[in-house]
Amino acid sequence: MLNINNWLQSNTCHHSQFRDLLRLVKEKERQGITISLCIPTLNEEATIGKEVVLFKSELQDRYPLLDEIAVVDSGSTDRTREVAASFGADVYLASNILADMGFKRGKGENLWKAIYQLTGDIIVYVDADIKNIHPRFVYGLVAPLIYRSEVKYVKAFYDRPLTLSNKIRPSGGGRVTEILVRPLFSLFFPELTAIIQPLSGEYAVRREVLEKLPFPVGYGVETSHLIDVYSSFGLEAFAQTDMDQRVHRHQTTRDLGKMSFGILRTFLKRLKMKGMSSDLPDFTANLRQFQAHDEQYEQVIHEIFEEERPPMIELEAYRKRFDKKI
């Protein structure tokens, strides 16, 4: 097993290491690399405009690091798409991309379809709800890929103060990681515990890697990526960048339960696929929670399916669009 302490020293970065954007752009251009930013959205009109404005002004107009900025939307009922387009983003409805494949609601669906729609050699994903958005959330992720050819997948990590009633708690966040994902990784994939925030929504990946990954359409997409990339390339393929702090909205414990359920289903499926546990049964898609009405208790059943899209490289339409072969 790789020495995790050595990996942390060599493959953990701080965004400030890459603040020389002119140097970064020159190296990108020297290598002939193209970079696409994907922002997956669903009803994010309050924050999407600020993100698009900042990334376009700083990382396209001032420093041409990004070749395209795209919003891939799940079908927002607010003005997310209109706001994003008005500030200069390319805006796509996920349901219109590879329309013959149908549409499945979930963030992973947007991320998967972005591989087909966007053209960059590197795709960087950034969540749409970051209140303290800053160019570091992009350049801090793509820089290790530009400067180090052996790195294939870069994750962000950060302190995550929680916004509650317009106040910011000094610490918190990462609850599903610490309660569920890190214990599972400790048991089955101990090297992956070196990834400080495996569920962070900000990461950059080489197309040649993304196109070969199956994509859960729901909560399990980040966990599945780490397991699949690790299984193919080892921990050496990863790097991670400290972004200092990320301010975002708080999720309820009930919603975190749904997320945990989806992640656990995906994780157990990976164990079966990799022959690490052959006698696991087929699992229900029903998560059972409870709510109280006065002195009456009601069971609420949520159906949470972790369907998966196939690796993009398996689609003929994708291979034709990018002149690829299996």
Contents of the next structure:
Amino acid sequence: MLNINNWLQSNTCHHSQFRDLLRLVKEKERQGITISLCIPTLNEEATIGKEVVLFKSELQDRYPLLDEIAVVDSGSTDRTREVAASFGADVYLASNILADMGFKRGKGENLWKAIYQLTGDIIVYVDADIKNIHPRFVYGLVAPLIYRSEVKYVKAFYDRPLTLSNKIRPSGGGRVTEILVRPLFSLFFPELTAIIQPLSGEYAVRREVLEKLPFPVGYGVETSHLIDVYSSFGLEAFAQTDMDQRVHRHQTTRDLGKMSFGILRTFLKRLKMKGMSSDLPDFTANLRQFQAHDEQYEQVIHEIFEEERPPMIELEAYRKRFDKKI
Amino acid sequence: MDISAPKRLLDKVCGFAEKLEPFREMLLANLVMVSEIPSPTFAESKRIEFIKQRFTECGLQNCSTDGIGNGLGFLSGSNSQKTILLTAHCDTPFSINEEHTCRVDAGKIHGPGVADNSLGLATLTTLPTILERLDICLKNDLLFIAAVNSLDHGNLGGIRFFLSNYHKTISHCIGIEGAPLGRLQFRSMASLGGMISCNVNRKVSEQSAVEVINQVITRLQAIKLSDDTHTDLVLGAVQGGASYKIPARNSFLKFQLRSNIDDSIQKTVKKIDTILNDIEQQAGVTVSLDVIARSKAGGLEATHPFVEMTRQVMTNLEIVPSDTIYSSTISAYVEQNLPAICIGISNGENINYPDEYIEIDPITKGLAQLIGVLLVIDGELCA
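Okay, that was the form predicted alone. Show me the form predicted in complex with its partner chain next.
To see the whole picture, the full complex is given below, headed by that same chain.
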């Protein structure tokens, strides 16, 4: 096992290290790399306009770091697609990409289909609900991939000290990370605990890695990526970048319960596949929560399927489009 | 001079708005990034740093901050004889702790300070790139200033400092405000912004300071103001007390006095002093007046070529010049005898409230107007 503290020293960055965008663009051009940005959306009209405006202006027009800015939408019923297109993003409906593979509702579906639709050697994913969006959310993730060839997967984390002091402060992820994911990683994949925010929706990945990953279409996609990339390449394939602060909408505890259920299903499935726990039963898709009417309690059952898409490289259409072989 | 030159220049301006469309996203991105850096008066340094970085990136020379903290950048003209000053104030009335994130939708940008004055600053930081890419090369030098300490107690401190310490010749000054489009201000009224503070000593009196400030307001409203000099008293803000159930110990009133004539302000201030002295005769009551800001009356005449040509540029772009010709920001230039105008770039609403917004569509027209004004100055039509 790698020394986690050493890895944290060498593979944890701060976005400000990569502020010299001219140098970054020159290095990207020297290597002949292309980069695509994918913003997965579902009803994000309040925040999508700003993301597209900032990324297009700063990272295409001013510093040509991004070759492509794409919004992959799950079928928004608000003006998400219209707003994104009005500011110059390429807008796709996930259901129209690889249409004969059908459409499954979930963020993972959009991320998976983006591998087929977008053309970059690196794909950077940024969620659409970030209120304080800034170009650092892209260049901070892409830069470690450009400067360090051994890095394959870069994850964002957010850690802004409240006071400037030298005292030790706790640092970590949100509620689901600290209550569910990190304890699970501690038990089964201790090195992965070094990833400070394993569930953050912002990450940049090399195509040659992405195309080999199966994609849960729902909540489990980030967790599965970490386990699968770790299993193939080890912790040294990862880097993480501190983006300071991310302002986004907060989810209710009930919604976090659904998220945890999906993640747990994905996690247990991987344990089973890897033979790390062979006697697990078949998993139900039913999450049971409760609600009360006056003195009456009733059960609410949510069906949460964590279907998975196969690695993109297994699709003939993909291999044909990108001239690839298994 | 060729008499058809003004017409040719003005005709050229008409096509600008369309040419500026490709720069819309760049300006909006600058607007968002500027706006999300909190910049209350006297604490603008982070925003100035960003603007200075932008000035450097777009190739301006001498990008720096001056002694008071204004952000400066310089663009040399092809035949540097005169300098045109372009300024936008950098401060906002919003504190650092307030939410500063913006929202961009298809037609508007929402956020505290987007109109006053992030759009003005975004214009200032995008203009050098626009001029370069449109191949507009002016004969005159352009001096770009993001000015600090403008609002309230700032009392135009940033621009006043710069003008007092800059010793080269400035030919024309243009103040850029985010809103409204159609703004054309070229005169300053004499004004005095003040704060009256009331304090009641609890050991002596149980009277509420709210009652005292009420007496002050009643007496102020009874002052006879001259219509001839357009003297006016604006009661801007009141504040006081700590709880609904305890008589207030302190209260404050912020107001502005304005007039066409400096003397009229001085006379009215004397009357206010007398009123405050009367009220202070009550046991345990202390009342004082602090001056927040002052401005001097003056500015250009409506017939001045700078004003007339600006109005023609606006008309050619189908922008209707507003009737309001006074702005206190002009005062800093009046003190130095410099010809100055203040123009707006787009339409905005709810200014200085958290739900402030600006409209995106008119921005290109607002920018075209600014470039048009620069061209008519450069074409020596505004002297």
